[in-house]
Every structure is written in C-alpha cells, then in structure tokens.
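Below you'll find only one chain, the form predicted alone, shown as structure tokens.
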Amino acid sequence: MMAASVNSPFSADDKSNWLLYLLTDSALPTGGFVASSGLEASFQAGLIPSASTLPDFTLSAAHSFAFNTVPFVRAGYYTVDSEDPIAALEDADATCEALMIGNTVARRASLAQGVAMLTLHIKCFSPDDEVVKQWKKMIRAGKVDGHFAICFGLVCRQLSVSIENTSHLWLYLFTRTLYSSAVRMNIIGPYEAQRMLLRAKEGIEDVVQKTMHLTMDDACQTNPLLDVCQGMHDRLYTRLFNS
C-alpha cells in the first residue's frame, strides 16, 4: 500500500487544531461527564415535556450560561496580559464567586472542574507553567476559589488557543454536555442527539457573537428559572449526575 504523502491536504499538522481535538475529547479528565449542567433537574421539573422541546431548552440554557460565564472565561484568558497575572486572577475569581454563591450545585461543579482543568494542563500539556502551578497551589491552600470559567480561559490562553476558539469551545462543550446527558437519561437516542447537536450550530454561533465582547460587569442570568432548577438538584429523589 502506498504511504500517504507528507504534503497531503488531509494531514493534521496544525498544533492548535490538534489541541482543540484534545480539548473536545469526551474522555478529558475534567469531571464534565458527571455533570448534566442542570438538565436532569430541569427535566424532572417538567421544563422539557418531550424530546421535541429539547433543542429550544438547550438554546435557552446556552444563552443564559454564556451571559453568565463567558465574561469570566474572557477575564481568565486576558489575565496573563496584566502586570500581575495572579492578582488579576484573584480579582476575576472573586467576582465569579460573588455571582455563583447563590447556586450551591453550580458552584460545587465549577470548583471541581476548575482545579481539574489546571491539573490536566500541568500533567499533560505544560508541566513548567509557573502561573498555572502557582494558581493551583493557591486553590489547594484555600486562598482562592478557582472557578472553572476562570481556569478554562487561563489554560486556553497558555495553550495559545485564540479567544474566538476559546469561546466557541466553551459553549460547544456545554451544548454537548446537555445532549450527552439527555442520551444517558433516555430522553433521546444517540443518533437523535448527534442530529440535534449539528443543528444547534447556528443558534450557538449567534450566542457566541452576542457574548464575544462582554466584560465581568456584563455577567448576568437571562433565564433565572434554569438557575433555580439547577440549584434544586441535590433535592431530587433520584439522580444520575452530580449537577
């Protein structure tokens, strides 16, 4: 069999693309597999009466999630441009904590996934990254909280992922989590989930554009009912997910 040419247009030789493939891997050890991002509680509360309503729910959830978290992803991303990146991280993280303190379930998931993201970066991508290592030490010491959005933005910046791709990746992972959770809850089947995920692209792209320039001062909830439902997750009689 003839070997593929090194100049083949199908060769994946772009490091940034390869990193994106890794970061979208469902096996990435950041704890996302045990989270439903509020889908389980919302389903039991009757907000998703049938499979046909799942796309509308997903778009509304993504819209609220983006306006609530993308400003902090962006803040974490740009902290390394500051004279004191750690101080900038502390400020952004404290603001994120103030916004999330009312939702115990979402806060717990955010903290668990935040430190997991830093651990992944240190163990797999850049073991000599002093900023990330120092930030993780501060989290472990209880000096800061270490929310996922802040850590995600920081790691993507340290991996030289563009801010545009960082925002797209953040919302893609959220959307995929919802559909993956819906499959495990038997709301839809795996083929239907992939079809819905593909069709979600246009709506998610619109959300990305609307939140691309938001700052921490712009962070808000656009669907408070979803936040309330997620906060009730620990009270569910039966549950598959941690959040």
Given for the second form:
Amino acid sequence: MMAASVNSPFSADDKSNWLLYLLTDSALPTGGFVASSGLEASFQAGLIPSASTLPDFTLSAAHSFAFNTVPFVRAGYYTVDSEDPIAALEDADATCEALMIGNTVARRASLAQGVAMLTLHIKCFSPDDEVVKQWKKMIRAGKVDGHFAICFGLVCRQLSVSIENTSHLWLYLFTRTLYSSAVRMNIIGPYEAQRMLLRAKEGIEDVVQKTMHLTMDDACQTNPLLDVCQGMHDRLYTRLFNS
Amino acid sequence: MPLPIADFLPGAGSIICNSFGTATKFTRCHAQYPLKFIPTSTHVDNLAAAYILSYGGGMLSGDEVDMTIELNKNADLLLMTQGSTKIFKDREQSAVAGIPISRLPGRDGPVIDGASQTIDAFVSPTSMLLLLPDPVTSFKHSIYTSYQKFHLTSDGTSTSQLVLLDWFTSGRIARGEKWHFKKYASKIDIRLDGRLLIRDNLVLEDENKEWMPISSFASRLHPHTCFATLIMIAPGQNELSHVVQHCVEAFDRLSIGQVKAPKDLIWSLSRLRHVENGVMVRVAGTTTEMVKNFLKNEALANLDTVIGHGMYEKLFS
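Go ahead and give the structure of the form predicted in complex with the partner chain, now that the form predicted alone is out.
In what comes next, the whole complex appears, and the chain from above leads the way.
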C-alpha cells in the first residue's frame, strides 16, 4: 500500500510507480488525443502571440482547470467510502454537469474521456470491479452523464493510488496534453515542449496544493477569457482538435 | 410560497409581484437602507419594473445585501440598476471618491470580509424575470462576493422564463486601476423544480502575498477589460424565445479564423441542453462600451419586443 507524503508526490512503492507510469502514457486509450485542453481555440483567438507566452498561458489554464475539476476528482475518489457509492457518484456527477452545461466544448471532452476511462479500467485493470461496472452501465443507459474528473478519481481510488498522487496526476495529464497539443499545432518544437513541461512542475504543484481542500460547492473557474475562447471552438473555421 | 426573509435587516429587501389581468403589481417592494428599490413603468402590458440601488452608488466592505424576489402566477418583472455598482474597499475610499456613505450597524455576527450580495428569486411557471443590471466595478483592494439563486418551476404546460445578465469591469480604468481589486466572486445557481440545472461560479482573487501593481490574475485577462455572462431561458414560442433563437443563429453563423492579436470583442454560446430555448452566452471586450453594444445589437437584439422600446434604449444608453 502507498504511503505518499505531501512533500513527495510519488511514493517509493515500486508497484505504484509502475502504475503511474502507465497512466501517464500518451498511448493510453482514453480518447485524450483529440482534446487540446482549450489550447486550439485560445491560440486561434490570438491569446498566445509567441512560444514564450505559452508557459504563462499553461499555468493560468491549469489554475482554472484545477479549481474547476479537482473537487470532483476528490469527490469521485471518496464515493466508495459512503454507504451508497452509486448515489454519491450520482450526486457528484449532477453537480459537475450543472457546472459543465455552460461550456458545450469542455463538456463534450469530459463525457468522452469519462466513459473511456471506465472502459480502460474494466478491460485492463479490474474486470470484476462492481462499482465501476455499474457506473458505466448507468452512463451507457443515459441515466447519468459520467464526467471525466469523477471517473478519474474513482478509477484511481480503485487502483489504490493515493489522493495526492491522483490530484497531481490529473494536473500533470492536463499540462502534458496542452504541451503536446502545442507541438502538434506547431506552436513549439518537441524539445521546447519537454523543457517547458519540466519547468511547469513548481507552478502546477502550487495549484494542486491550492485546490486540494476545495469542496464541490467551491468548484469555480478562474479565467473568464479562456472560458469564452473554449466556447468558440466549434465555430473555428479550421481545426485540428475536437475540443 | 417561500417565507419572506427578515427584510428589516440592513441591506435586506423583498419584492413580491402578482398579476391582475394586464398589470403586474408589487404586492411588496421593501428594502432596508443601504438597499433601495425604485419602481418604474415599462409601458408594456403586464411587465412591472424596478431599479435596484445602493445608497452612495456602491457597496462598502462589510455591507451585505440580501434580496428575495417572488413572482407569482403570470407576473413579469424587469430589474435594473442606475449606473455601475461600485465596490469600495472601505468608507475612506468611498469618501475620497466623493461619495459619502454613513452606514447603520444592525447586523449580528462577525464582520464579513468585503461586500456581499445574495439574490434568491422564485419564479412561477407562467412568469418571466429579467435581471439586467449595469456592470460591477470593483475598486482597488476591494472584496466582493455575489450569490444569485434562481428557482424556476414548470407545471407541465409552462416553464419560468429568465434573462440574467452578470457582468463586471477591470476597475476604475481612468484612474489607472486595472484589475487592482483583491477578490471578485460571482456564483449563479439555477434550479428547475428543485433540481440544480446550471451553475456558474467565477472567482478572481489576487494570490500575491503583498500588494503588487499587477495582481496575480491580471495577465490572464489581458487585453480585455469587461466580461459578461448572459443566461436566457425561454421555453415555448413567444417574444423572448425569438430573442434567444436570434442569438443562437448569430452564433451558428460565425466562422472564426485565426488571428495574430486578440479581437476587441469575442463571444461564445452554449446551449443549455436540459431546458428548451436555453443558452449561456459569454462575452469579453476590451472596453465596456463594446460589450454593451454587442449585447444591444446582437445577443439581446429584439429584446425591445419584450421590454418595450423605451426601456430597451434606456438600458443600453
């Protein structure tokens, strides 16, 4: 079992490290490849005039993303502790949906990746996980929406990843997606992307610390400009990404 | 029928509207200092209207404004402000701004940090509520929290209608104050028959430990200085639903190309899937004027068919 301390996000446990490496693999089949974390719309809107402005943009996008979604990752993570995990999942998902309904593009990305995450868990990690199987069934039946943050928290919990590592991983994946999308959009080159991703560590960890204790009712966005831009995605004349 | 809040507390107010055939009247329209309501006429059948004011044109740290609004069967109401709501850091700041305010004590409990406003609105299935204030302007170092809750209802045939505009600026630009406030938080909850359907929660907070000329959030918003959220819910087929449809069509017609520098006015629209003719529009502009013109000419075009031409012109003047 993991004994992660807050100061070192990754514990010394070999098994947990192997699992974390797997979860960060960009070949992981969760459909994240088509999502740009809001980068494409922002870039086309002229918000990233040069490669050197990308790190600041990334940090501010991650800040808003964390305040918006970390409470739901945590909620998903702790649902299995309640008497009725499915009811707890429904409650968290309904609140998440209310926040997402005002952003069609982000919502679409969240729903696609949510069910993909559950599918991955069932097919690869735990075919007998009853809670995850039931939750996926309800999503497929259209009874609930199935947002990504909650599914992610749930799956990580079922894999015995610590809550600190779960939140850290969640933000890492967002940041990594943003930088690899930037490479595919030719904003930066691959070496530059890796250098920026490495340098992003401190700022991202700071953001994780700020959001670790937020409740679902505290979930908010902190960047209205980014919010407008992301909503513009479907009206872009040419686009590479789905969201 | 919800119980009226204790509207004798400072900053508390309650409005109850009932319709009598072709006229919506105020069964109650009471506000306690420093809040004030001024009813006005729309010259439109069945549409009541009132201005919401704060004495001194703004809110001080420690001010709490709590409004309860209740629209009963067939009652329609338009609420507006008279000029931008200013959020002051403290009494000294408002005095320097040339606006003397004296404030009565009277609230129990600890002094809250900053100014706060809550609105609790209950809307019957056959009623329409339009909340169209001027933008909020937060002064340097100020803290402001707003929580607006709308309880919409349906009865099988009809559903409540709502137009809600929530917007703010970067501060007193003329004095060089751009994003110099400490905190601006605005939360909107919309429930339908008790179920939370839509939540919008924006928090801009300066995370710098000491005050710096550039707040921690300023650079992420550059170059825009005015942000607006417009929510419209108009199930059925009526004047308001045509306003919504017009807005949706304007968005669907957009074909956005790559630009090197941000445009002065950008906007996007999301359909609110769980209600008929429901949209959330988000706007960002480099000036307040641009956002206002956009709202008048695009997002709320044809709103004059709902609130009358006179009111429409006054609103966007």
